[in-house]
Amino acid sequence: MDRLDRKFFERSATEVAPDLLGKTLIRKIGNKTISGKIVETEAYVGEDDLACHARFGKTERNKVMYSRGGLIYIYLIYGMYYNFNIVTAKEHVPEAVLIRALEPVEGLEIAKENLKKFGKVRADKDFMKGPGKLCAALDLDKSFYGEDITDSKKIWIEDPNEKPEIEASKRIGIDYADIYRDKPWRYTIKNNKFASH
(Lines of atoms letter the chains of each structure in order from A and count residues from 1; the text may use other names and numbers.)
(Lines give C-alpha, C1' and ligand atoms only; values in the text may rest on other atoms or scores of the structure.)
Protein backbone atom coordinates (compact mmCIF):
# COMPACT_ATOMS: atom_id res chain seq x y z
CA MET A 1 0.00 0.00 0.00
CA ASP A 2 1.13 3.56 -0.68
CA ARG A 3 1.84 5.86 2.24
CA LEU A 4 -0.13 9.14 2.24
CA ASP A 5 2.14 12.06 1.39
CA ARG A 6 2.21 15.78 2.14
CA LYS A 7 0.09 16.65 -0.86
CA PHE A 8 -2.79 14.55 0.49
CA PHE A 9 -2.91 16.61 3.69
CA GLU A 10 -2.33 20.05 2.17
CA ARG A 11 -6.04 20.41 1.39
CA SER A 12 -9.00 21.65 3.37
CA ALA A 13 -9.99 19.56 6.39
CA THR A 14 -13.43 19.10 4.83
CA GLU A 15 -11.78 17.36 1.87
CA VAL A 16 -9.21 15.37 3.85
CA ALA A 17 -11.62 14.10 6.54
CA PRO A 18 -13.88 12.04 4.23
CA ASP A 19 -10.91 10.98 2.09
CA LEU A 20 -9.24 9.41 5.17
CA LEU A 21 -12.10 6.92 5.58
CA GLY A 22 -11.01 3.44 4.56
CA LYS A 23 -7.32 4.30 4.89
CA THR A 24 -5.11 2.23 7.22
CA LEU A 25 -3.47 3.87 10.24
CA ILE A 26 -0.24 2.09 11.21
CA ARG A 27 1.40 2.43 14.63
CA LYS A 28 4.83 0.87 15.25
CA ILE A 29 5.94 0.25 18.84
CA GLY A 30 9.41 -1.27 18.72
CA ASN A 31 9.04 -4.33 16.50
CA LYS A 32 5.29 -4.59 17.09
CA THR A 33 2.53 -3.16 14.92
CA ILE A 34 -1.01 -2.00 15.66
CA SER A 35 -3.17 -1.00 12.72
CA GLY A 36 -6.74 -0.10 12.00
CA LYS A 37 -9.02 1.14 9.25
CA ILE A 38 -10.13 4.74 9.74
CA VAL A 39 -13.93 4.69 10.01
CA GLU A 40 -14.80 8.05 11.60
CA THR A 41 -13.35 11.55 11.33
CA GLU A 42 -14.31 15.16 12.02
CA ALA A 43 -13.13 18.34 10.26
CA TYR A 44 -12.19 21.55 12.08
CA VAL A 45 -11.72 24.55 9.85
CA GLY A 46 -9.95 27.54 11.33
CA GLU A 47 -10.45 30.62 13.45
CA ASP A 48 -14.08 31.21 12.39
CA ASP A 49 -15.10 27.70 13.44
CA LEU A 50 -15.98 28.05 17.14
CA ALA A 51 -15.50 24.31 17.65
CA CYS A 52 -11.90 24.56 16.43
CA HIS A 53 -8.98 25.14 18.80
CA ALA A 54 -7.85 27.97 16.51
CA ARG A 55 -10.92 30.05 17.40
CA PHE A 56 -8.85 32.28 19.72
CA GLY A 57 -5.94 32.59 17.31
CA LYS A 58 -2.47 31.11 17.56
CA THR A 59 -1.42 29.93 21.04
CA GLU A 60 1.30 27.76 22.51
CA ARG A 61 -1.16 24.86 22.63
CA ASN A 62 -2.41 25.04 19.04
CA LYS A 63 0.61 26.49 17.20
CA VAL A 64 1.17 23.26 15.26
CA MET A 65 -2.20 23.83 13.56
CA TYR A 66 -0.62 26.81 11.80
CA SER A 67 2.10 24.58 10.36
CA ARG A 68 2.00 22.57 7.15
CA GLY A 69 -0.46 19.75 6.58
CA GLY A 70 0.62 16.30 7.77
CA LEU A 71 1.78 17.20 11.28
CA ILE A 72 0.11 15.71 14.35
CA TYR A 73 -1.89 17.86 16.75
CA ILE A 74 -2.51 15.90 19.95
CA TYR A 75 -3.87 17.30 23.19
CA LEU A 76 -5.26 16.24 26.55
CA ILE A 77 -8.96 16.62 27.34
CA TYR A 78 -10.63 16.37 30.75
CA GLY A 79 -7.13 16.07 32.16
CA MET A 80 -6.96 12.39 31.24
CA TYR A 81 -7.67 11.51 27.58
CA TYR A 82 -5.73 12.39 24.44
CA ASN A 83 -7.28 13.38 21.12
CA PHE A 84 -5.36 12.65 17.92
CA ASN A 85 -5.64 15.13 15.04
CA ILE A 86 -3.79 15.61 11.78
CA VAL A 87 -3.13 19.14 10.60
CA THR A 88 -4.39 19.87 7.08
CA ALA A 89 -4.27 22.72 4.56
CA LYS A 90 -1.34 25.02 3.86
CA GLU A 91 0.94 26.70 6.39
CA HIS A 92 -0.79 29.52 8.35
CA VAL A 93 -4.25 28.03 7.67
CA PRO A 94 -5.23 26.36 10.98
CA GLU A 95 -7.31 23.33 10.05
CA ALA A 96 -7.20 19.76 11.32
CA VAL A 97 -8.98 16.40 11.19
CA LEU A 98 -9.84 14.54 14.38
CA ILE A 99 -9.52 10.76 14.03
CA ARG A 100 -12.46 9.47 16.08
CA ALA A 101 -12.50 5.70 15.48
CA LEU A 102 -10.68 2.79 13.88
CA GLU A 103 -11.76 -0.69 12.87
CA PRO A 104 -9.03 -2.94 14.36
CA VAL A 105 -6.91 -4.79 11.79
CA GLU A 106 -3.64 -5.88 13.44
CA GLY A 107 -2.14 -5.96 16.92
CA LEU A 108 -5.31 -6.46 18.99
CA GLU A 109 -3.43 -8.09 21.86
CA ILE A 110 -1.05 -5.13 22.09
CA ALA A 111 -4.00 -2.73 21.98
CA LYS A 112 -5.67 -4.66 24.82
CA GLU A 113 -2.56 -4.27 26.98
CA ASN A 114 -2.35 -0.56 26.19
CA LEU A 115 -6.03 -0.08 27.03
CA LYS A 116 -5.66 -1.44 30.56
CA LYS A 117 -4.74 2.06 31.71
CA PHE A 118 -7.97 3.36 30.19
CA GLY A 119 -10.24 1.12 32.24
CA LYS A 120 -12.83 -1.46 31.31
CA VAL A 121 -13.47 -1.86 27.59
CA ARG A 122 -16.44 -4.03 26.71
CA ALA A 123 -15.50 -5.85 23.54
CA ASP A 124 -13.12 -5.96 20.59
CA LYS A 125 -15.39 -3.63 18.62
CA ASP A 126 -14.90 -0.93 21.27
CA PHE A 127 -11.11 -1.00 21.39
CA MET A 128 -10.55 1.97 19.08
CA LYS A 129 -14.03 3.48 19.24
CA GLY A 130 -13.92 7.11 20.31
CA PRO A 131 -10.87 9.41 20.35
CA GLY A 132 -9.79 8.68 23.94
CA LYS A 133 -9.81 4.90 23.57
CA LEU A 134 -8.17 5.18 20.17
CA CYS A 135 -5.20 7.08 21.64
CA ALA A 136 -4.94 4.68 24.58
CA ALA A 137 -5.04 1.63 22.29
CA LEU A 138 -2.29 3.06 20.08
CA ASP A 139 -0.27 4.39 23.04
CA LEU A 140 -0.36 7.96 21.73
CA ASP A 141 0.46 10.86 24.05
CA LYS A 142 1.78 14.42 23.94
CA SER A 143 5.19 13.17 22.74
CA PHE A 144 3.55 12.88 19.30
CA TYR A 145 2.76 16.60 19.17
CA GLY A 146 4.22 17.91 15.91
CA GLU A 147 5.23 14.46 14.62
CA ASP A 148 5.18 14.39 10.82
CA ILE A 149 2.86 11.58 9.77
CA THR A 150 4.23 11.69 6.21
CA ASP A 151 7.72 10.52 7.22
CA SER A 152 7.42 9.21 10.81
CA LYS A 153 8.76 5.75 11.62
CA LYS A 154 6.28 5.44 14.51
CA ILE A 155 2.96 6.30 12.88
CA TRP A 156 1.70 6.73 9.32
CA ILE A 157 -1.28 6.14 7.05
CA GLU A 158 -1.43 3.85 4.01
CA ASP A 159 -3.94 3.76 1.17
CA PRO A 160 -5.47 0.35 0.36
CA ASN A 161 -7.44 1.98 -2.46
CA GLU A 162 -10.82 1.26 -0.92
CA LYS A 163 -13.79 3.47 -1.81
CA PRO A 164 -16.21 3.12 1.11
CA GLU A 165 -19.72 4.56 1.15
CA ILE A 166 -19.59 7.65 3.36
CA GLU A 167 -22.17 9.36 5.55
CA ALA A 168 -21.85 12.97 6.74
CA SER A 169 -23.46 14.35 9.89
CA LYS A 170 -22.90 17.10 12.44
CA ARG A 171 -19.93 16.89 14.78
CA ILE A 172 -20.31 15.54 18.30
CA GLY A 173 -20.49 17.67 21.46
CA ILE A 174 -20.15 21.12 19.89
CA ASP A 175 -23.54 22.75 20.50
CA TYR A 176 -21.69 25.92 21.55
CA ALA A 177 -20.29 26.36 18.02
CA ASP A 178 -23.01 28.78 16.85
CA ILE A 179 -23.51 28.73 13.06
CA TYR A 180 -20.97 25.92 12.69
CA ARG A 181 -22.65 23.47 15.05
CA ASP A 182 -24.86 21.89 12.39
CA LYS A 183 -22.24 21.68 9.65
CA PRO A 184 -22.04 18.09 8.31
CA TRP A 185 -18.34 17.76 9.08
CA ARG A 186 -18.38 14.40 10.84
CA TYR A 187 -17.74 11.56 8.42
CA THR A 188 -18.29 7.84 8.91
CA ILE A 189 -18.20 4.71 6.79
CA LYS A 190 -21.87 3.86 6.32
CA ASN A 191 -23.19 1.19 8.71
CA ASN A 192 -19.73 0.54 10.17
CA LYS A 193 -20.15 -0.84 13.71
CA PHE A 194 -16.79 0.56 14.82
CA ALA A 195 -17.87 4.22 14.52
CA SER A 196 -18.28 5.85 17.94
CA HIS A 197 -21.98 6.75 17.70
Contents of the next structure:
Amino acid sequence: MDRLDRKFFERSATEVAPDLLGKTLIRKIGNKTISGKIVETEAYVGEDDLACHARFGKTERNKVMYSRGGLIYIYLIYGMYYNFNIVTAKEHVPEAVLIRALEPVEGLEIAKENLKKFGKVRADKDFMKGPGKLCAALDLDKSFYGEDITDSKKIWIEDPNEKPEIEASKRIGIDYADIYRDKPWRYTIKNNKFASH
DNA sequence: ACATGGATTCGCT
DNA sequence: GCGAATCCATGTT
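Follow the form predicted alone with the form predicted in complex with the DNA, if you could.
Full complex below, order starting with the chain above.
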Protein backbone atom coordinates (compact mmCIF):
# COMPACT_ATOMS: atom_id res chain seq x y z
CA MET A 1 0.00 0.00 0.00
CA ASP A 2 1.05 3.58 -0.57
CA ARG A 3 1.98 5.85 2.28
CA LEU A 4 0.22 9.22 2.24
CA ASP A 5 2.68 11.87 1.09
CA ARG A 6 3.37 15.56 1.54
CA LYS A 7 0.98 16.52 -1.23
CA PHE A 8 -1.93 14.86 0.59
CA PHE A 9 -1.35 16.90 3.75
CA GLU A 10 -0.55 20.25 2.10
CA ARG A 11 -4.24 20.99 1.55
CA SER A 12 -6.79 22.69 3.79
CA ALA A 13 -7.71 20.81 6.97
CA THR A 14 -11.36 20.74 5.87
CA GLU A 15 -10.28 18.70 2.83
CA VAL A 16 -7.71 16.49 4.56
CA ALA A 17 -9.92 15.59 7.56
CA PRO A 18 -12.71 13.85 5.58
CA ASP A 19 -10.15 12.31 3.20
CA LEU A 20 -8.40 10.63 6.14
CA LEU A 21 -11.50 8.56 6.94
CA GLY A 22 -11.01 4.93 5.93
CA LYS A 23 -7.21 5.31 5.81
CA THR A 24 -4.98 3.04 7.92
CA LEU A 25 -2.86 4.52 10.71
CA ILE A 26 0.17 2.34 11.37
CA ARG A 27 2.37 2.46 14.45
CA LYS A 28 5.59 0.46 14.73
CA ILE A 29 7.07 -0.23 18.16
CA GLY A 30 10.24 -2.25 17.71
CA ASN A 31 9.19 -5.26 15.64
CA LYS A 32 5.55 -4.96 16.73
CA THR A 33 2.77 -3.27 14.77
CA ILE A 34 -0.43 -1.61 15.92
CA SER A 35 -2.81 -0.39 13.24
CA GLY A 36 -6.33 0.91 12.91
CA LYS A 37 -8.76 2.41 10.45
CA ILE A 38 -9.40 6.13 10.94
CA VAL A 39 -13.13 6.57 11.60
CA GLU A 40 -13.38 10.04 13.21
CA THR A 41 -11.49 13.31 12.63
CA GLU A 42 -11.87 17.04 13.26
CA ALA A 43 -10.48 20.02 11.32
CA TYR A 44 -8.98 23.07 13.05
CA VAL A 45 -8.66 25.87 10.61
CA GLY A 46 -6.23 28.68 11.39
CA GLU A 47 -6.10 31.78 13.58
CA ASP A 48 -9.64 32.89 12.72
CA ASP A 49 -11.12 29.60 13.97
CA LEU A 50 -11.85 30.37 17.63
CA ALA A 51 -11.66 26.66 18.50
CA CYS A 52 -8.14 26.33 17.08
CA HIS A 53 -5.08 26.54 19.33
CA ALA A 54 -3.64 29.08 16.88
CA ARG A 55 -6.40 31.58 17.78
CA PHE A 56 -3.91 33.54 19.97
CA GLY A 57 -1.16 33.37 17.35
CA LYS A 58 2.03 31.36 17.48
CA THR A 59 3.14 30.00 20.89
CA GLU A 60 5.72 27.51 22.12
CA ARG A 61 3.03 24.80 22.22
CA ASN A 62 1.39 25.34 18.83
CA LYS A 63 4.34 26.51 16.70
CA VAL A 64 4.52 23.28 14.71
CA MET A 65 1.07 24.08 13.28
CA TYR A 66 2.76 26.86 11.33
CA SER A 67 5.06 24.47 9.49
CA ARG A 68 4.19 22.55 6.34
CA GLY A 69 1.58 19.78 6.25
CA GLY A 70 2.53 16.28 7.35
CA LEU A 71 4.17 17.05 10.71
CA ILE A 72 2.71 15.83 13.99
CA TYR A 73 1.18 18.24 16.52
CA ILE A 74 0.72 16.48 19.86
CA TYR A 75 -0.10 18.20 23.14
CA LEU A 76 -1.17 17.49 26.69
CA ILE A 77 -4.79 18.28 27.50
CA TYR A 78 -6.46 18.51 30.93
CA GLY A 79 -3.10 17.77 32.48
CA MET A 80 -3.21 14.07 31.68
CA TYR A 81 -4.12 13.08 28.12
CA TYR A 82 -2.40 13.59 24.81
CA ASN A 83 -4.24 14.62 21.64
CA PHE A 84 -2.77 13.56 18.30
CA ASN A 85 -3.01 15.92 15.31
CA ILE A 86 -1.51 16.11 11.86
CA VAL A 87 -0.57 19.55 10.56
CA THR A 88 -2.08 20.42 7.18
CA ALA A 89 -1.78 23.21 4.59
CA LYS A 90 1.33 25.10 3.53
CA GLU A 91 3.98 26.63 5.76
CA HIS A 92 2.80 29.65 7.84
CA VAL A 93 -0.84 28.49 7.64
CA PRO A 94 -1.75 27.03 11.08
CA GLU A 95 -4.21 24.24 10.36
CA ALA A 96 -4.40 20.70 11.72
CA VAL A 97 -6.56 17.58 11.84
CA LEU A 98 -7.30 15.88 15.17
CA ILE A 99 -7.53 12.09 14.98
CA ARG A 100 -10.37 11.19 17.35
CA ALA A 101 -11.03 7.46 16.88
CA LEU A 102 -9.73 4.31 15.20
CA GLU A 103 -11.34 1.00 14.38
CA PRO A 104 -8.80 -1.53 15.75
CA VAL A 105 -7.20 -3.69 13.04
CA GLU A 106 -3.85 -5.10 14.17
CA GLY A 107 -1.84 -5.41 17.41
CA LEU A 108 -4.83 -5.25 19.73
CA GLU A 109 -3.08 -7.02 22.62
CA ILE A 110 -0.14 -4.61 22.49
CA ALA A 111 -2.53 -1.67 22.40
CA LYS A 112 -4.31 -2.96 25.50
CA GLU A 113 -1.00 -3.39 27.31
CA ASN A 114 -0.13 0.21 26.47
CA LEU A 115 -3.43 1.39 27.92
CA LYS A 116 -2.85 -0.54 31.14
CA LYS A 117 0.64 0.91 31.44
CA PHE A 118 -0.78 4.43 30.93
CA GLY A 119 -3.38 3.86 33.67
CA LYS A 120 -6.37 6.20 34.09
CA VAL A 121 -8.11 4.67 31.06
CA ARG A 122 -10.00 1.40 30.74
CA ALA A 123 -8.39 -1.21 28.53
CA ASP A 124 -11.37 -3.48 28.06
CA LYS A 125 -13.54 -1.91 25.35
CA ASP A 126 -13.65 0.95 22.86
CA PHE A 127 -9.95 1.22 23.45
CA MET A 128 -9.12 3.39 20.43
CA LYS A 129 -12.26 5.54 20.65
CA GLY A 130 -11.54 9.07 21.87
CA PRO A 131 -8.41 11.18 21.26
CA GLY A 132 -6.91 10.60 24.72
CA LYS A 133 -7.37 6.83 24.70
CA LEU A 134 -6.12 6.54 21.14
CA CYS A 135 -2.81 8.16 22.11
CA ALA A 136 -2.45 5.89 25.14
CA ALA A 137 -3.20 2.79 23.03
CA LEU A 138 -0.59 3.74 20.42
CA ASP A 139 1.94 4.89 23.03
CA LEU A 140 2.14 8.39 21.57
CA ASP A 141 3.54 11.21 23.71
CA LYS A 142 5.37 14.53 23.56
CA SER A 143 8.38 12.87 21.90
CA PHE A 144 6.33 12.71 18.66
CA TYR A 145 5.99 16.49 18.52
CA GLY A 146 7.17 17.60 15.06
CA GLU A 147 7.65 14.04 13.75
CA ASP A 148 7.12 13.85 9.98
CA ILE A 149 4.35 11.35 9.26
CA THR A 150 5.33 11.19 5.57
CA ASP A 151 8.84 10.05 6.51
CA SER A 152 8.76 8.47 10.01
CA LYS A 153 9.67 4.84 10.69
CA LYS A 154 7.51 4.80 13.82
CA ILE A 155 4.18 6.07 12.47
CA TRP A 156 2.59 6.58 9.08
CA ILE A 157 -0.68 6.35 7.15
CA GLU A 158 -1.51 4.08 4.21
CA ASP A 159 -4.31 4.27 1.68
CA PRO A 160 -6.34 1.06 1.26
CA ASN A 161 -8.44 2.80 -1.42
CA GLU A 162 -11.73 2.61 0.41
CA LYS A 163 -14.44 5.15 -0.27
CA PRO A 164 -16.44 5.33 2.95
CA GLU A 165 -19.69 7.22 3.29
CA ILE A 166 -18.94 10.37 5.29
CA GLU A 167 -21.00 12.36 7.75
CA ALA A 168 -20.15 15.91 8.93
CA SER A 169 -21.20 17.25 12.35
CA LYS A 170 -20.24 19.74 15.05
CA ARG A 171 -16.91 19.48 16.80
CA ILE A 172 -16.73 18.15 20.37
CA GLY A 173 -15.84 20.13 23.48
CA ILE A 174 -15.47 23.63 22.03
CA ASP A 175 -18.56 25.44 23.37
CA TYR A 176 -16.42 28.53 23.98
CA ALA A 177 -15.73 29.03 20.24
CA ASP A 178 -18.60 31.47 19.48
CA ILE A 179 -19.76 31.21 15.85
CA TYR A 180 -17.16 28.50 15.16
CA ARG A 181 -18.82 26.22 17.73
CA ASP A 182 -21.40 25.06 15.19
CA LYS A 183 -19.17 24.60 12.14
CA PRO A 184 -19.61 21.08 10.71
CA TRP A 185 -15.90 20.25 10.84
CA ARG A 186 -16.11 16.89 12.60
CA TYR A 187 -16.16 13.96 10.20
CA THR A 188 -17.15 10.36 10.84
CA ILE A 189 -17.71 7.24 8.75
CA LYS A 190 -21.46 6.84 8.57
CA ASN A 191 -22.87 4.19 10.95
CA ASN A 192 -19.42 3.12 12.13
CA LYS A 193 -19.72 1.91 15.72
CA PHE A 194 -16.10 2.78 16.52
CA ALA A 195 -16.75 6.51 16.05
CA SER A 196 -18.13 8.36 19.09
CA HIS A 197 -21.82 9.22 19.57
C1' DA B 1 2.86 35.51 41.14
C1' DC B 2 -1.72 33.84 40.90
C1' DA B 3 -6.31 32.49 38.97
C1' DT B 4 -8.86 30.34 35.29
C1' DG B 5 -10.14 26.94 32.10
C1' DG B 6 -9.35 23.58 28.41
C1' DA B 7 -9.75 19.72 21.14
C1' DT B 8 -10.75 14.21 28.02
C1' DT B 9 -12.01 10.20 30.54
C1' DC B 10 -13.63 7.64 34.44
C1' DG B 11 -16.54 6.44 38.27
C1' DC B 12 -20.21 7.54 41.12
C1' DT B 13 -25.00 9.50 41.76
C1' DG C 1 -25.34 14.38 34.92
C1' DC C 2 -21.31 15.83 37.81
C1' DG C 3 -16.68 16.15 40.01
C1' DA C 4 -11.90 14.87 40.00
C1' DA C 5 -7.34 14.26 38.08
C1' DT C 6 -3.64 17.94 37.05
C1' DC C 7 -0.26 20.46 32.94
C1' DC C 8 0.01 24.38 30.12
C1' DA C 9 -1.28 28.87 28.06
C1' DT C 10 -3.41 33.05 28.85
C1' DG C 11 -4.93 37.08 31.34
C1' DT C 12 -4.92 39.68 35.53
C1' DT C 13 -2.69 41.52 40.04
